[in-house]
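Okay, so here's just one chain, in structure tokens, the form predicted alone.
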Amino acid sequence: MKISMVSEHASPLAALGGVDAGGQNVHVAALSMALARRGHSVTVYTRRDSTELPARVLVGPGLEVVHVTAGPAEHIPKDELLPFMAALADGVAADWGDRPPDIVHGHFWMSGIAALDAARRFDDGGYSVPVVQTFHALGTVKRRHQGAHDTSPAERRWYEPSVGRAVDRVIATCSDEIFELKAMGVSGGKVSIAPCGVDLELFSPTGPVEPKGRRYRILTVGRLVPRKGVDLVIRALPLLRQAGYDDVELVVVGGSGDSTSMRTDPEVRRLLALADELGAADRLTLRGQVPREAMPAVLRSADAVVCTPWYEPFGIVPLEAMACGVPVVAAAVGGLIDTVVDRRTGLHVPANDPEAIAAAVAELLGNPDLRSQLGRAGVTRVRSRYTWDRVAAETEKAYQITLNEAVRQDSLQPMEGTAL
């Protein structure tokens, strides 16, 4: 199968953990590589954000990345990329030439606009290149939780639902997303589920373990933006002290630089000020970016990984923690409801609840046997359900359903001079 991926702001080659880089980059890269391993020919189209990038990069057998000139060749925040989607579609269609792919897969709502635009240019009287879409995050959910702080362009309110209704199939990453899609007017009959996966060659329970700074270590990983809820974990530190767990360090991995340079970031300054106000500054370490290959050792050093965002479309960090045999304290929101099984691979807590976070962490710190039990179950769950090869197989199945439906619809088109 000849597959085109469109990922306008998240290149699979991008450094992880920086501004507008993270889970989607990992997803597109790992899924594309897994599909290539299954014998497909995969091309990922992404926007050129540097003049130094080559036009094409051969990643491996069956997989290449194409950098399309769409707007200035410099970093532009993803919320400002909408005006360049027509140019992205131009570049994708031009690269296809007269040999379009069997299927095109858009990642994020703006990529869906470009994918549909490019595909429709090959309409030959009723049949165009089939388009599938993975949203990764939905504007309706973002607005519900962020309100006036939502930085998405206003056009997202109508473009995103129209993409969902116009594509041939939507691939959701979790069951909760299906309900949100239905509320947007997307038929449940054209939605498949294929979750994110985890790299089990990198993330495993055996291997180096980074030394701790205190008796207990809790860890949170992700971009430093308010919705990730790092402040909630900081607020749990004094509560843990009251519960008798004083010798605890909170290590925060993520941000747009190293531990020194990122201190100019407003969110970092807010978190540091909060820790100082609560008398917990001596137990908080902001690590900044950590190379991906070093993350397993960091994860293995934790007694618990805490993931308590306001909302989360999926969340790869809990899978990586589970793959390393570390129990997860997770907010019962979005994709975390699917991946972390309450009291089997981790503990669920309500959203925006520092007291519940502290109680869950205290339960884990006070019960080594429970930590081990949850950790072992997490490894088993990830290995059985969240390998990238399994995710690729589920994605491939969604592609085949889409292609079969496209052929059937094409066969139902009336011949010239006839009517149904």
Given for the second form:
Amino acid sequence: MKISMVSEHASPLAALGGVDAGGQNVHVAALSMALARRGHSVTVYTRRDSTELPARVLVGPGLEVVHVTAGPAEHIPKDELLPFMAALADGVAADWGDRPPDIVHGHFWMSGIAALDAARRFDDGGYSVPVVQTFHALGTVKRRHQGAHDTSPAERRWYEPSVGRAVDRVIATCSDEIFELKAMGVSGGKVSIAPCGVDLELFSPTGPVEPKGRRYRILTVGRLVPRKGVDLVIRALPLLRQAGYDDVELVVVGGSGDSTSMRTDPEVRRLLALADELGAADRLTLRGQVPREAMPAVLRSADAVVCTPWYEPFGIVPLEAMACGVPVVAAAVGGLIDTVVDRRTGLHVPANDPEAIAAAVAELLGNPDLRSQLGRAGVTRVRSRYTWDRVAAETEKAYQITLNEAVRQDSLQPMEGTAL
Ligand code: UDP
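For comparison with the form predicted alone, kindly provide the form predicted in complex with uridine-5'-diphosphate.
Let us now look at the entire complex, which starts with that chain.
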């Protein structure tokens, strides 16, 4: 199959850990590579965000990345990218020329707009390029949790459900998302499910282990944005001390830049101030961005990886931790409900609950047998369910269903006042 991926803000070639560079970048890169390994020809279209970038990068056999000029060639926060989607569609359609792909797959709601726009240009009245969409995150969920702090453009309210209804098929990454999609008016019949995967060659239980700074190490990994809940883990530190676990360090990986340069970031300042106020600053290390290749050694060094976001569309970090044989303390939200099995590969805690986090971490620190049992089960689980080859096969199945149906639903029309 000739497949076009559209990923407006998340380039598969970007460094990870910054505010807008995380799981989607990993997902698009790994899925595209796995599809290419299965013999497909994949082109990823992403916005040019630097003048240094070449127009095309051949990543490997069957996979290339095209940097499309759409707006200024500089970093622009993803929430300000909507005005450039028409230009992105222009670039995608121009690159297709008169040889459009068999399928175009949009990642994130704005890429869905560009993908539909580009596909529509090849509509000969009966057939146009089928569009598959993965949302990665949903505005309805974000608004519910972030309220007035949600910086998404207002248009997302009606564009996102419109994309969901207009595309031929939506791929949800977890079962929780299916309910959210239905609530947005997307028919359940056109939703397939394919989770994210994990690179098992990189993330494995054996290999180098970074030395710890204290007897116990707990770790969080992710973009440093409030909804990732790092503050909740900092709040758990004094509670762990009360429970008798004093010699514990919390290592926080993620953020824009290294541990020094990111200190101007307001979220970093907030976390440091909180640790200070709680008398836990000496047990907190903010590591900044850690390159992907260095991540397994850091993960293996942890007694527990703590993932306690307010909400999580999928969450690749828990899979990476499980692949490294490390138990996960996970908030029972979104994708984490599917990936982390309570008391089998980790411990579930309620959302926004530092006491529950401290209790779960204390249980793990106090029980090395439980830690290794959960760690081993985590490795088995990811190996059987979350390889990128398996995810690619499931995605390919969704493409095949789409091609068989090849019937476009309603066209993408702005629907003012759509009730969500
Ligand atoms: N990541 C990384 N270096 C960092 C911070 C994060 O390589 O400094 C990677 C992390 O290992 C994971 C991804 O970024 O692969 C984050 O994905 P996840 O789905 O957990 O969160 P998202 O960023 O999509 O909300």
